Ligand code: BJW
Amino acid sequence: MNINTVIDAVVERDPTIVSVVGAGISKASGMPTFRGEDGLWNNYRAEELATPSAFSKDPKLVWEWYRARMRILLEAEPNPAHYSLTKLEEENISIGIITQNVDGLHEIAGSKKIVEIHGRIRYARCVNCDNIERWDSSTKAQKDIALPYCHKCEINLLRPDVVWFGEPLDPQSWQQATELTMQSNVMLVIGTSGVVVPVSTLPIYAKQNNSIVIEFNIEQTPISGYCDYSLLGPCEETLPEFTEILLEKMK
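Output structure of the single chain, in the form predicted on its own:
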């Protein structure tokens, strides 16, 4: 696919862009998958640990797993794909990022209009009250630290502020995601497998809204058929190129 053909179609729209982002964007930042460090967690499936029942049964084990992920996350930095989306926002072309990632790298890259649809691993929330605390420090990520308790109610455990398997999305976050989809006329679908519902339905909503849908991925996905264009290759390469040419043509 000729990238200039894609960009010409976008420029004709006087674009209002929303991006739907998956794990592929953070791969170049060194982010781990659900498997842990040094094979320590290879005997566990994510579905066995990232659940309310697992936390209720063995909160220490679940927190050890999340701390292992945090130790790797603390070494990660945004890559050119993250910064490209920040650039689009700064130029008032992007109205928001809908991310399935919990790593917080968009925020570090400087983006401000972010819907973190699956939550935020850098934060923890009380299992009982409404308190939310930040916990992404090297000290709190250490293996032998005690289980974290809420500093507000002081009697209940904190849990990672993420959406676990079997839990519904936050209704307000989902409403923001659908509103951004309807307000845009161009959707970028970046580094997502296209199989996680309900986020995988957003490109379909965008097409029904007569938006141009552009996929950035290393290979075809189940949502490729809904996309007007697919730019195949590492998104840390294809997205910066797209952004640079688009901004130049819109001057």
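Note that the coordinates shown come from a computational prediction; the quantities given were computed from them, not determined experimentally. Numbering follows the first chain given and starts at 1. Each form is matched to the other, and the largest set of C-alpha atoms that superpose within 1.5 Å is called the rigid core. First, how it differs from the form predicted together with the ligand.
Superposition of the core reveals a Cα shift of less than 2 Å for residue 113 between the two forms.
Superposition of the core reveals a Cα shift of less than 2 Å for residue 75 between the two forms.
For residue 169, a C-alpha deviation below 2 angstroms is recorded between the two forms after rigid-core alignment.
Complement to the form predicted on its own: the form predicted together with the ligand:
There are no partners or other molecules in what follows, just the one chain.
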């Protein structure tokens, strides 16, 4: 697909862009994805760790997984794909990022309108009371300390402040995501395998809303069929190119 053809179609719309983002955008920052070649941690799949039942059965194992990911994240920086989305927001073309990623790299890249629909890895919440606290200080994250307990009730375990399989998404975040989808006329679907519901339904809503849907991925996904265009390649290359040409053509 010629990138100029895609951009001409976008420019014609006087675009209002929303982006739906997955783990592929942070791959170039060093963060492992969930599926595909680096989808295993110590031989466990995400589906075996990111569940309430895995945490009930073996909280230490689940916390070890999050600590291992946090150690990588503490060294990670946003890459050109994150900065491209920030640029689109600064130019008032993007109205929001709906990210499935819990790594917080969009915020570090300077984006402001972010819906972190699967939560935030830098925070933990009590399994029983309403306490939410940060746990990403290097001491807590890097040392293999005992299980973390709530500093408010001091009785119950903390768990990562993220959404696991079988858990509902925060209703307010989901409402924001659907509203952004309906308010936009172009959706960028970036670095997601598109297999996890309900986020994978957003491109379908966008299509029903007559938006242009453009996928940025290194391969075809189950979402590709709903997309008007697929820009195949690493998004840390294709998204900056897309953004630069788009902004130039919109001058």
